[in-house]
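Next up is one chain by itself, shown in structure tokens, the form predicted alone.
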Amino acid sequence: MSRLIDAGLEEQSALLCKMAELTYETVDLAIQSYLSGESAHRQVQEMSELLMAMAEEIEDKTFELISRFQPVASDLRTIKSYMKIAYDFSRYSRYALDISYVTDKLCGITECETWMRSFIQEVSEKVMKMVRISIDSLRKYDVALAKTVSTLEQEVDKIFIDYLNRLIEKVNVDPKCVISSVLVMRYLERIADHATYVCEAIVYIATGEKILLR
């Protein structure tokens, strides 16, 4: 037997789904855009400003929730969850922007060494790749999915750490290039950590265990 507040937790759950293809579009078109130095900047702040609002959607609709069927605890636990990966949702399409932003100020990567670009280009991957297992294993409650992207974390993390240790062993690097570059390699990096911080609400969500994946 169905209960109401269920029809309510299966609306929040639609949301977020639609929500969370349109983030990975909104990531990908800044990645592409900033890889091949043509600006999509109006697109991706479009796209952001509908995922930011459609973030405070699902907050408004937790606490009509809340304040409606005062859930049980396993309910509660999936409600508050299901807002948390909105906000990290959410964070995905700001970081998008601001990598749509550095595209439109110093125009990509494109005139940048070729070592620099295989660096960008490896990261953007392995970055989408996380941020495709957050969307798969949210539809699917996919534990085992979601727990694989401690590993592409840990991945994202050392050539983060690794492009900084080569950009220090370098001399007579174009400035413009060095600044685009890190900031983008640090907004990819922090995608990849909200990618995570997804991954853990979901293990939350269908087991009721808290875990680190980072």
Given for the second form:
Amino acid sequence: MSRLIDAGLEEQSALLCKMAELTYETVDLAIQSYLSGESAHRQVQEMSELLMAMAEEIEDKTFELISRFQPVASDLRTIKSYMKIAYDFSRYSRYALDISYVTDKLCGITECETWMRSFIQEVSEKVMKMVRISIDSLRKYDVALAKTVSTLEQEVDKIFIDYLNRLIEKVNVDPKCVISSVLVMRYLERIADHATYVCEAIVYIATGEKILLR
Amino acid sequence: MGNSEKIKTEKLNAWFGQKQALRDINLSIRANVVTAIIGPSGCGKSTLIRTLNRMHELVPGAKVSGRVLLDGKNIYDDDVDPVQIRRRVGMVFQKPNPFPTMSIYDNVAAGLKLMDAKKGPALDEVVKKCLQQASLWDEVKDDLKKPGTSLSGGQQQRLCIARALAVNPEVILMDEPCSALDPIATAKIESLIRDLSKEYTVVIVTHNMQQASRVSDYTAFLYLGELIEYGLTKDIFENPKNALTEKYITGEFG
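Now that we've seen the form predicted alone, could you pull up the form predicted together with the partner chain?
Following is the full complex, with the preceding chain placed first.
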């Protein structure tokens, strides 16, 4: 016999999965836009706003479930973590919006030197991989998969620092490229951080353990 | 929490005739905290707390084996007076049960009068103090001569708590003390339970999971007479270690 809370949990889960795919598309669109130099700002903005609204819906539903059903144990961990993950997903899209803004106001990476493009390309691939891991491990509460973000997170951090060091050494780089690439690199690094938080939340839901993957 | 151990059960078993109600319970109850005992109907919750002050043996055919250590001394040793144990370990029941023919004052004073411990102004002081501790004094101070049964259900339960406090117990056992009360009376008793734990060791049996999570510091989960899990209430309700506990508290069975 299903419990009264189950319908609410399933509804939250479905909404979160919908958010997951939409946020992946949003980040991907923003990155592709920066890599190609073709504006996608309006579309990213619409997707980002929708994701913010969905995160708020999950938050409202969380409070409703807590007040109506007083969840405990795995129910409580799930409900609490869903709200946190929804926030993290909305942050992915918020940084995606920032990336698309930079592309519009400054430039895409196509206008910059090749070595700069390589850095951005490399970090983008790793970040998209992390976003995908966070989404896939959520679907099955796959703890082993969730834990794999840890290595990628360290790699992203290292690329960011290496990139800054390279820039400091360089002279005569187009200021537009410097500003846009550092901002985008920073936004990507923040998306990677949020993907790591999502994976930590998945471990918590599944095992009750509060671990750091950072 | 660093509180010392107040009660310890060792391989505690209890029977009603041939039917075994408790099986090898090993439980350490800490002083000056609230310990909740939860579990489905018939799991042995009430039996367990009744073994902690030797009330279980009052039931015809009932039997106990194992040890219950109160401050390190087994209360089932031959040289222990069960009446003394029941004074040190008081009990509040599910249904408020003030002595029906007695006034509010006499209900609280009854135990002390029986013990012939105090009289006159000294007795008045104890009655006042106990009613204050039970958060009832302000509501009844002008009606002490009225029958205890004239009070509301929640007030009657607080009167019973005041009565239990009058003989200066060290431990207070409560067997579903709020199950007959409305939410407002329940909230008052729960708040009182928290206050009492500053001075007394409190053990509460409850069917209400939210009540256990609100009032207790430690929670023990019993199932079919066995202690399945025991730990900090925060841990039991957020991250239980045993699958049975998880299933019970999330309502998958019970």
